[in-house]
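As C-alpha cells, one chain now follows by itself in the form predicted alone.
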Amino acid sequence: MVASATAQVPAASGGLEGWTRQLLECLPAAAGPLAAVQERGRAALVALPVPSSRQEDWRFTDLSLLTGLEPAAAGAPAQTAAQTSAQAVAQTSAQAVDALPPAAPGVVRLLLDGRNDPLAGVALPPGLSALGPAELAQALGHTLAATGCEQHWPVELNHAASEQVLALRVASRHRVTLELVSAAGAGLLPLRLLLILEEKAELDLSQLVQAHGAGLTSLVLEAHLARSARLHHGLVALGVPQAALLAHLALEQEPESAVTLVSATAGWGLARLEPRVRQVDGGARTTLRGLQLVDGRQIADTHSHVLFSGPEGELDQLHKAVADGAGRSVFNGAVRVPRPAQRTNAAQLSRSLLLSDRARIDTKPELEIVADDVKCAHGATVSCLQTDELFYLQSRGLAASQASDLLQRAFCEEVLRELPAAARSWGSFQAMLSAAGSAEDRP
C-alpha cells in the first residue's frame, strides 16, 4: 500500500499472519503489571484470524502496511537491543514533549512511551489517583467487554505488547484536566489506558499521538463513567505515511453521564479508529466528532459502534473526512437501538470532500432500531469543492491554493473547534493539513 515503507524494511513472510508470527517470536517474556494481560493476549493472536477483506468490518481496509514492518524492532529479543530500543522511545518522545508549548498552570501532562512508569516522580492534583493493583485487576478489560470487543484483533495485540498501563481515577465531584503526548519511531508502541470516574466527576482529556518512522502505534482506552459524570477527550494523531495505528477508544456510561469525543487524525499511511460507547441503563449523552484526512495513498478508517441498552440515551454523531491524491477513507457508524431503550434519540452524518478523482471514500452509517418509540437519523454526502464558491474568493483577490485552502478550513473546523484547548493548539488545521501532504508516495 505504502511504496516507500515497504522499501525500507524486508516484507514478513505469510502476509499478515506471518507478521504475526514473527512479532510473537521477538517480544520479551511477559514481566510487569500486565504480564498475565501479555500472555493471555500472545495466546489469543495465535487463535485468532488475522484481519482479512474476507471480513465485513475489514474489506476496505489494506493492513498491507503492516506486513512492511520489521517485527524485530517491536520485540527487540535481546536485552541489548531491547534497552536500545527503549532509549530511543524515550528520547522521540522526550523531544516531542520538548517541542509542544508549555502546559497550562495545574494542568499536568504525562509522556507515554509504552515502557516506562509515565506517573513516576509526577505529583496528581487533588481529585486525580492512581489505581492500585486490586482495583486495576478488577477493572482492567471490563469496559472493553461491556463493548464487545476485547476480544478484536487490534485489542488482543495491544494485551500481547503493553508493558504498562495508565490507570487513574477521578474522584467525585472534581475537575482535572489532564494531557497525554506519545511519539512513535520504529517498531510498535503499544498505549494501554484506564479511566475510572466517579459520581459528578469531569475530566479534560487532551491526547497528542505523533509517528516519526516506520512503525505501528497501538491504542486501546477504557474509560467508565458513574452517574453524573463528564469526559471530553479530544485525540490529534499525525503520522507519516510508513506508519501506522490502531486505536480501540472503549466507553461506558451511567445514566446522565455525558462524554465528548473528538478525535483528528491525518498523515497515517494507515490509520484505523474503532470507538465504541455503550450507555448502560439509558439516560446518557453520548457526542462524537471524527475528522480524517487522507492523501498520497493513505487510508484512514473508523469504525463507530454505539449501543443504547436503555431508555432516553442521546446520541449526536458528525463525522468528516477529506480525501485528497490517491487516498482512501472509510467511516462505518453503527448504531444499535435494542427494545429496552425506548425513546432514544439518535443522530448521525457523514460528510465527506473529495479533492481528487483518483481518490476514494467508502461511508456507511446505519443504524438497527427494534424499539418503537425513537427519534432517530442518518445521513451521508460525499461532495468536492464548489467552484461557484471557488470563483467567487478567486474574485476578491485570493489565489486558487488560498480559496481551496479557506473552503477545507472551514468544512474542517467544525470538528477542530470541539477540542479541548490543549488538542487545539496540537490540532489545528494548518498542522492537519501539513500531516496528510506529507505524503512521499505521491503517485
Contents of the next structure:
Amino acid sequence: MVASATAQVPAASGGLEGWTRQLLECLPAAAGPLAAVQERGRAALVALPVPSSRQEDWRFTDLSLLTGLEPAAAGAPAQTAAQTSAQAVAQTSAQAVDALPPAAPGVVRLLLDGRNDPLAGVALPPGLSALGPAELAQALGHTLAATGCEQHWPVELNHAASEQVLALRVASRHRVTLELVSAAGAGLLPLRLLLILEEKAELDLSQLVQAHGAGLTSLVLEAHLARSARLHHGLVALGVPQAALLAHLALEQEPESAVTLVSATAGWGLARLEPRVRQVDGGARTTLRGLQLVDGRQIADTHSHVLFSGPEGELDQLHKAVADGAGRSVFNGAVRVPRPAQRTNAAQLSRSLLLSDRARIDTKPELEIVADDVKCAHGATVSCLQTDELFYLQSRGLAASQASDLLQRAFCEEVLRELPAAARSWGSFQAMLSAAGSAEDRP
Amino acid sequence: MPSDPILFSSSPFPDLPVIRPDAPVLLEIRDLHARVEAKAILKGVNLTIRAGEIHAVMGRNGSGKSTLSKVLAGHPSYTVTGGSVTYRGENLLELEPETRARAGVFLGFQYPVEIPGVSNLEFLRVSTNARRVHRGEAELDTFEFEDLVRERLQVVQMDPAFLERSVNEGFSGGEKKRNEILQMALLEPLVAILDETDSGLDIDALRIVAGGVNHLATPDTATLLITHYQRLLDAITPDYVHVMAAGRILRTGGKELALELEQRGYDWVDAELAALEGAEADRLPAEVA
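Take the protein just shown as the form predicted alone and give its structure as the form predicted together with its partner chain.
Full complex below, order starting with the chain above.
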C-alpha cells in the first residue's frame, strides 16, 4: 500500500475559516473570462460556513489537512510564492506528461496547469472545438445548478480561484478520444472543465490528476450529454499524503445517452469526490465505477448523487475501497427516484476491503424512492482478505505477501479494467499498486 | 479380508506387504492429531507413502479425510496438536504452505477457489516459477511459459481460452478440476494429494481427469487420492486403500478393499470403530493406574 508521511506544514491560524480568508487575500484581482464567476465564488466563500463534521455531508471527513497547505493559488501571477508554485506546477505537469507513454495516433493530450491555455498550439481533431465566449456564458454552471451543487463549498472554492476553463464541444456523430493531464505541487491548482456532447457524439476522456507536494487540487467538471450521446470518463487521481483533492464531476444526461464514469484515487492525504448525475428526462444509462485506496492516516470520501428526473433510467454503480493503516474510507451513495421516475432500474454495490484493524470504513447507501414501479437494489460488504483465497495461492507456491498483493490488485482490477483504453494503457495506478506491494515486501 | 477389527497400531499396514520396499519414503505420517477451532478431527493418523505408490483414502463425510489433506498442505485454520509428518526426511509441519508447495507437495482442492481479477495464465506462471526456482531451475519468461502450458494443456484436454480467464472464475465443476490437474502437470509435484477430485465430475470429465493423474504418476512420485467412490478407483488403480473413520485410519487393504466398501457400505466400519473405541476404553483404567 501507499507509504504514509505526515505533513509538516504549520496550520493556518483560525482553522479552515482562517485558511479560506488567507486564500482569498492571496488571490489576484478577478479578471479574464471567468471574472464574474470568480467574484461570485469569492463572495460565496466569505458567506458560506466552511465544511465541518457538524454537517451531515462532511460528518466523517476532516478537512483540517487543508489548513496545513500554502493558501495560495498556483495560478496567481501577482504573488511571488504563488508564482513559484505556478512554475512548479507547470514543471511537474510537464514531468507527469513525460512519464506517460506517448498518446495513441489521433488522440489529443492536453496539459492542465491552471495557468497556461491548454489549447495553445494544439490542433483539435475533427468534431472537437472550443466553446466561444457567448456559448460559454450560457453553458457554464448550468449542469452544476441542475445537479444541485453549484453552491457547494468545494465548487465555490474552484469558482473563486479558476482563471480559465477548458470548454469543449464534441459535434454530433463524432467520436473523439481525449487525454487530460495535470500535476500539482504546492499551493492550489484549480481545474475547471466544461464538456458539451451533441446528439450521438461520443467522447472517451482519460484524465490523470497527480500531486507531488503539499497542495490542493480543485477539480470541477461539468458535462452535458444530448440525446444518444456517450461519455466514457476515466479519472486516475494519484496523490501524496500531504496533498488534497476536492473534485466535483457533474453530469446531465438527456434520454438514450450513456455515461460511464470510472474513478480511481490513491495516495491523497484527503480526497473527496462528488460524482453528481442527473438524468433530466430519465431513459438514460449511467454506469459509475469507483475505487479508492487509503493507508497511513489518509482519508478518501466519495459522495455520489444520482437523480432520475424522468422514467426508465438505469444506474449501475460499483464502489470499491481498500483501507489499510489508520486510513479512513467513506462512501455515501445517494439515489433519488422521485414520482416521475417510474420504471427506473438502479443497482448500487459498495465493496470494501479492510486490511488493518486501525483502518475505518463508513459506507452508506442513501436511496430516496417515491416512484412505486421501480427496481432499486443496493448492497454493501466490508471484508478482509479471504483465508481460503490466500491459502489457495500459497498452496501453489506464492509467498503470503505475494498472495495478498495479488488479491488486492485483483480486487482493484474489477474497477481499473473499466477505465478508457488510454487511461488503462498508462498503467499509472497499477504501477503504483506494484510499487506499494514491493515496498511492503521489503523488511 | 480379515473380519477382526484392526486395532490402532503404530504400523500403518500391519497385514500388507510393502509393494516397493526399496523405494524411498516420501511422506511419513506418525500419530497425527489435529483440530479445527476446539474440535479434534484427526486422532492419530499413521501412513507411509513411498515413491511410485498410489494410495486411496476413503471414508464417510466427517471422517477426517479432507482435514488430513489440508493439514498436509498447511491450511492455517487447522492446528496440529500431536504427531509428526516427515517429507523426504524433513519436518513438513514446520514449513509454510508455500514452501511445502515449492518443495513438491501438491494439494488438488475439492473446491478450487475462484479468484476474480487474477489471470489464470499469470497465476500459473508465477506458481510454476516459484517451484522451478526451488528446484534450482531458471524461471520461464512469458513466451517460454506459454509453450510449456500449451503442451501441458493436452494432459487435461483443456481449451487454451481458459488461460485468459480469471482463476477458476465462472468455470464449471469439471473445468475447475481440470485446472487443478493442469496445475499439477505444471508444478510436477513429488506428492500429489487429490481431495475428492472426482466429486462433481461427469463420466467424460472423470475419464479426462483420471487420465491426467495416471499420465503424471511416475516411479519417483506418489499420489494420495481422497475419495468417496469406487468409480475413481476404476480409472486410477491404487496400490493401497485406507478406510478412515473418526480421525484415524481404521483399516488398510489393497484395491479390493474399495470394492468391499462399495458392496457393503460403511456400516461395518461403524461396528469396527465402536469395537475399537470399546477396547480402548477398557484399556484406559489400567493405563491410568
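Positions refer to the first chain, counted from 1. Rigid core: the largest C-alpha set superposing within 1.5 Å between the two forms. Because the structure is predicted, anything quoted here is derived from the model rather than measured.
- Here Gln22 does not count as shifted, since its C-alpha moves by less than 2 Å between the two forms after the core is aligned.
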